[in-house]
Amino acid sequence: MKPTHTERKVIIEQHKRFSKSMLWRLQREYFDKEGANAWVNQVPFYITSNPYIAASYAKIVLAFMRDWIKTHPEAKNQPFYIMELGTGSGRFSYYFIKTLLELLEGLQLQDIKFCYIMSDFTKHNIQYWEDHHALKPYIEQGLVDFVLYDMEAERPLHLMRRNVQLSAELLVNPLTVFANYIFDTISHDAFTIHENKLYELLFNLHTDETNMAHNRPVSMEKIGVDYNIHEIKSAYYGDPHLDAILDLYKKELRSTSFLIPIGSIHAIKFLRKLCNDKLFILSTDKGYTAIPHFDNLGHPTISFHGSFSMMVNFHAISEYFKNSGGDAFLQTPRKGIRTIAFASGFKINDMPEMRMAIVDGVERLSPSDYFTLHSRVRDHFNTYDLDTLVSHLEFANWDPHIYLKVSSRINSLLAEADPKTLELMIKNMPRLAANYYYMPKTECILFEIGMFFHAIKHYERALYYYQQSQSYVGEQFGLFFNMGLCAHYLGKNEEALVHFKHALTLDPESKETQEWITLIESGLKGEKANYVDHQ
């Protein structure tokens, strides 16, 4: 027998303050390298990038605008700037802008102006947004701008399309900021408390020798973590607002470890200065909102999923706001993600319409509640009837992501569908199509809508959506074969022949396609013969 090879451990770094660990640099390099591909079956993002959460945010932001204008009538003369941190794929941006425009039009409030700022630290993502078909109409209308923003650094923010610097002079109205699934991915400091003593957790990173290349780890998921502790006896941050949080935890917590989202707090400080301390933040992420939630915890765990993420200490952020004159609305506990509102320069209770919108969209039926219900349907959709699936789609604002999950089940039930249910589906297919936001390597909802109309024998509409999908699905046999069928059933046999012949080039062994070509060609010959006979 050959001796078993033992992997040799490599020490990557030792005794590092967590916020200074190389893990954060590796994180940034991952997102910079992957660009939009990071969100294709790698980094989870659906929970904060769907039409439901976008509609919740849009209603809250519109209520905020209306409240602000009531007490500041001159606010209508200037745009409200809305900035999304770590925009990523851009899908949430699209749904939010689309919904806010619909609300403004429906309430005849088109005189309220806004500019949506999509931001990220990597140019790859900005290029993806600029070229995206769904965003182009909003870009051309001047509703969207882009900023290259590194949340870990205080540098001037330049609006690329307007060619101006984001500043207190430009931000006449309060700055609204969205922070979805971003506070969990930028730097944290780590602490532990034992017997009323506060310690800093210093990180040690190691990995197998086989996971090293060019003096750096290849895969973050193969990095091991352990800790040293160092007692803190004086003010750790030298910032009274932050040190007050550590003092509070030292008094209130018994034996636990916790994180301070220091990178997020530094970014918030910078944004508050930028907008002259008139700031409104909505954030949805995984995390803790109350001290009892993070008492008696072990040392922090790191969740790897292409990148990595940490639980966000929302309680610490809310304490920072309150200690420095701001305000916070903390959602009551949910099993999954939390949605939180932070304010600076005004109190949430002084904005009645906004506060009610927050209660409705954050507390009563939150994005977390929506995702819980959606997950139950997603995991058991093959047991549901068509009416239930359609009701779920209506609840989800006709989300293409959901339709793609249940389309095969829907198609199998269409033959026996209630006419009223079918009528509702037909009416909402344009909504489903309008919600399509293309992502690399994902299925095309336009093709699936074509399949729906094909199944119910609405061949004209089926052919239209098949044709619309062609630029996304490319040279696909099933697309051209289906277009051939629809054209044939519409009596457009010459067009059908073109589609079938193209389908055959994509799958030369398809006997069914060859049979259709033979059938149509013989039929066309018969038509021509009849035409000659009648001359």
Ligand SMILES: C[S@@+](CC[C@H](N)C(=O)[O-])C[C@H]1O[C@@H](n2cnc3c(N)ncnc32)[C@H](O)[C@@H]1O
Second form
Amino acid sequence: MKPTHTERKVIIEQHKRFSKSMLWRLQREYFDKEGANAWVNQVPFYITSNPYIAASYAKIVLAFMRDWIKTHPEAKNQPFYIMELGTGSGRFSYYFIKTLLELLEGLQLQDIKFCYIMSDFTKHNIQYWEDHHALKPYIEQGLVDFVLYDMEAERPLHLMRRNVQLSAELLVNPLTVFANYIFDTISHDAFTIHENKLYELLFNLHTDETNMAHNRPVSMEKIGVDYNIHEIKSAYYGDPHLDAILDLYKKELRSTSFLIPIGSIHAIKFLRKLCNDKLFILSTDKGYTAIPHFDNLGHPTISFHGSFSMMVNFHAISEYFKNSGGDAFLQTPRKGIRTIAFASGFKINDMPEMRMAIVDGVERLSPSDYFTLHSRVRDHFNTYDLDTLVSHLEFANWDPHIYLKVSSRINSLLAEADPKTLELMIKNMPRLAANYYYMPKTECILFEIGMFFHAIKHYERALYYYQQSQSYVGEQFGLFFNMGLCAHYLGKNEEALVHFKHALTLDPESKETQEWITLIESGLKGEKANYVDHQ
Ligand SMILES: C[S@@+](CC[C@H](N)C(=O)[O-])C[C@H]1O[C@@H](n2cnc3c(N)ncnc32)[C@H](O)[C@@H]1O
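Other form of same protein, the form predicted in complex with this ligand, not the form predicted alone:
Below: every chain and molecule of the assembly, starting with the one above.
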């Protein structure tokens, strides 16, 4: 069909340095408005929020703390502060803390103290973590604190639960920082190189008139971008560590465009000051790690997925660290995300346990490899036998996210299951339950575990998990009907009757429920009569 009229284009912004573009403000407004809903089928987050990546980080951080204590024995008297930037859902935080505690206990190192600081710029996310059932025990033990931190602004950081400022006095041991999927989310500058000349890319934003309301664009995805260029002849940043990076690119690159993650570099500078320049960063994101990776690239592309993100120039961040006396460990290239370590105040090679943990958990089977493998397996779940699915669950540390994807396949295979496989599954169900981190609008793993035990006729445990799931699942017919069945098979008919009657209020048309009620009521009458008879 031919369009009846041409939509008018509206210029939103012209000739803007990228880091000053309104896009970053729109990005923050998006996350602030959405809160935890950002992760309901909008912003991808599984890749950086699973038990596997959290375990890799926990092993590296534990090794780091042990190395540090070896050379600074007094460090044991002070907590290690670990701060997560742009924390988002908090699921990574939960798995990290849980694993670190398990490792400390397993190695009998409980005397090493730590405080995990969850930070984000929006208070809506902090509210979500404060109320989260899974985090409650850690909050109550004082293992977790919260900070409202906008990485684009340099303001004092206030630990909300301890009611103190994060300062060099408090940070006696080095500050560990996690930056997952955040360096790609905050401001960048954009440049292009042509015939050995360096240009700044200035952004022009436009959109259709229909995408405007109250003088601002409604959907970021409908914003179009084009560029002007402006040659840079003098020191652009006026900061020798940063200008040295631009000089290097001008010398090494022939024809390309690249980004400098300036918002992230400013935040790093701020954090370095805050911790007396003793800083250890682990970051997982999509990005470039070596100069040849970004030769001959077109102008930067913006990926929209609810919010938007850019490829991170990890190489520039590592140059910045190296130029200013720090150190970096850049993972060898992967097609997907990469995990990178940055350090200041010490050299990575002087920390042998940590270095080996990085080699093992980043350079070898990394979070990126885990996700690649998982994605391939995920595409073919329905063709796998039970043993393969169970091995995959073991590989994924009994991750509820994965179990929910394969639960119907698993349930269909249980009748023919090998007893040893079943035994392994039964043993690991508490592990799966302990990994439950509630997210809005997702299925409840506790209910699925109930279904598993129900299917293999372990009614006591099925009933237990169904009951545990009640506060998440809410008033659902299936839950009460299943609890009725389990209670009945356990000979608890009075309880079964309560559940079936409740189920009937949720689905008054259910003939099956009515039949169960009639059956049990007639049986109960019989039992009561017998009871009276025997008196
Ligand atoms: C793409 S999400 C990543 C969340 C989480 N780290 C993960 O890996 O799933 C980006 C997060 O950064 C937060 N954020 C955005 N801009 C920020 C800023 N300027 N300072 C601090 N956090 C910011 C958002 O609220 C959101 O939680």
